[in-house]
Amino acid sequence: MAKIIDGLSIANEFCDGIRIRVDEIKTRGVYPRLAVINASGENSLSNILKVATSVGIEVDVYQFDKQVNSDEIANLIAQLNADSKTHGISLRSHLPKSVRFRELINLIDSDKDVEGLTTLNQGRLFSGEPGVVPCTPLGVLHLIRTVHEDISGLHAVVLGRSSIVGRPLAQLLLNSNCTVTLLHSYSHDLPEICRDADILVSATGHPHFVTEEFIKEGATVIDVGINKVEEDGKIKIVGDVDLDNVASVAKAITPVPNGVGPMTVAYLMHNVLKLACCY
């Protein structure tokens, strides 16, 4: 039976270290501050605010309604770029269809790009240069390392090629000397390829897509998926992985919720601290 990787406990322990560092730099007059730009009432920020408060990071939320246009957000980004008290800027991706996320992301100063999503920071990652790395891939790698002390030479398969998770995660794993296979919706023979993976990470956005037939005996499985499904008339959050089905084969697996999600928020705080230290 697979070990359940307790992402919430691991994130809490990681945040304890962040809190100590935040207290440290405050004695030097630096107060880490995050600006969050949000244009969706559905995208709850309560967990981010809770964790930020616990580690001593200040958060300013700029809430727009769904009628917001690109110029309004662009003007705000310009103001925040020029604000010396703001160390990190997070643009939440749930934006109205008329607003082009990639264009706005690239208006953020790369030294305030707390989620590592600007083209410049992603280019730095792919070139092996120092920069800001996306939060979820960092959290995934952290969880993998709680199971494997050394991942050099292991075969890691990543399901999903988004610029937020799949592609940067594949690069992080390559930088850690893994052999990496990146799969997507056009890939053939998915279960067969996945069965060769020592580490399988799924970020497809399809509930219970990964079943036992995808899993090599003793593999580590990281479930990035957050999917809403209706069961017995109630909305439930489930992952990409059918945990009950996979747990009998895998060595270790993350649950949903309380797996990757808390680590994503923890690394958001880590990145704010990093940018504040460099400011």
Ligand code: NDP
Second form
Amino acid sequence: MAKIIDGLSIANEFCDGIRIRVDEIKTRGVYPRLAVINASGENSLSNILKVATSVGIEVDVYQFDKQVNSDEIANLIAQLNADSKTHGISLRSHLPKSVRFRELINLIDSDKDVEGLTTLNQGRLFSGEPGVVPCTPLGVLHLIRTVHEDISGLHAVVLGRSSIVGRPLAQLLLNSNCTVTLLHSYSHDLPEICRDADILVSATGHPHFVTEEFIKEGATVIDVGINKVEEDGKIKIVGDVDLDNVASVAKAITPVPNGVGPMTVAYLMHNVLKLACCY
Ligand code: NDP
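For comparison with the form predicted alone, please write out the form predicted together with this ligand.
Every chain and every other molecule in the complex is listed next, the one we just looked at coming first.
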């Protein structure tokens, strides 16, 4: 039976270290501060606020309604770029369709780009230069390293190629000397390719998409998916992986919830700290 990787405990332990470093830079007069720009009505901010409070990072939430236009957000980004007290700026995705997300992302000063999404920071990752790396891929790599001391030469297969998860994760794994295969909705023979993976990461957004036939005996499986499904008349959050089905074949697997999710928030805090320290 697969070991269940306890992302929540691992994230809490990682945050203990962040808290110590935050306390230390505060003694030098630096107070890490994150600005979150939100227009999606999503409720996941409560978790970010809770963790930020626990590590001593200040968060300013700029909440817009669905009528917001790109110019209003662009003006706010310009103000925050110029504000020396703000170290990180997070523009939440799932914005209204009228808002030009990529254009706005690139208005964020790359030294405040806490999500690592500007073209400059993505380019730095892809060319192996130091920069800010997206939080979820960093969290995924951290979880993988709790199972494998050395991942050099292992075959890592990533399902999904978004610029927030799949692509940067594939690059991180490549930088860690894995052999990497990146799959997407046009890929053929998914189960067969996945069955060759020592490490399989799924970020497709399809509930229970990954079943036993995708898994090599002894593989490590990381489930990034957060999908709402209705079961027994109730809304439930499930991953991309059918855990019950896969657990008898895999060596280790992350649950949903309490797998990758807490690590994403922990690495958001890590990135704020990094930017506040003028990395
Ligand atoms: P996107 O919709 O941006 O990307 C999904 C990717 O999956 C695309 O590359 C798409 O391929 C690929 N895909 C879709 N269907 C298939 C298929 N049938 N076979 C193979 N590949 C497929 O999503 P995100 O990357 O933003 O998020 C993915 C999931 O991860 C979501 O459930 C999201 O909620 C979750 N998530 C969780 C986080 C966490 O902290 N745990 C953080 C961020 C996201 P193509 O490019 O060809 O369209």
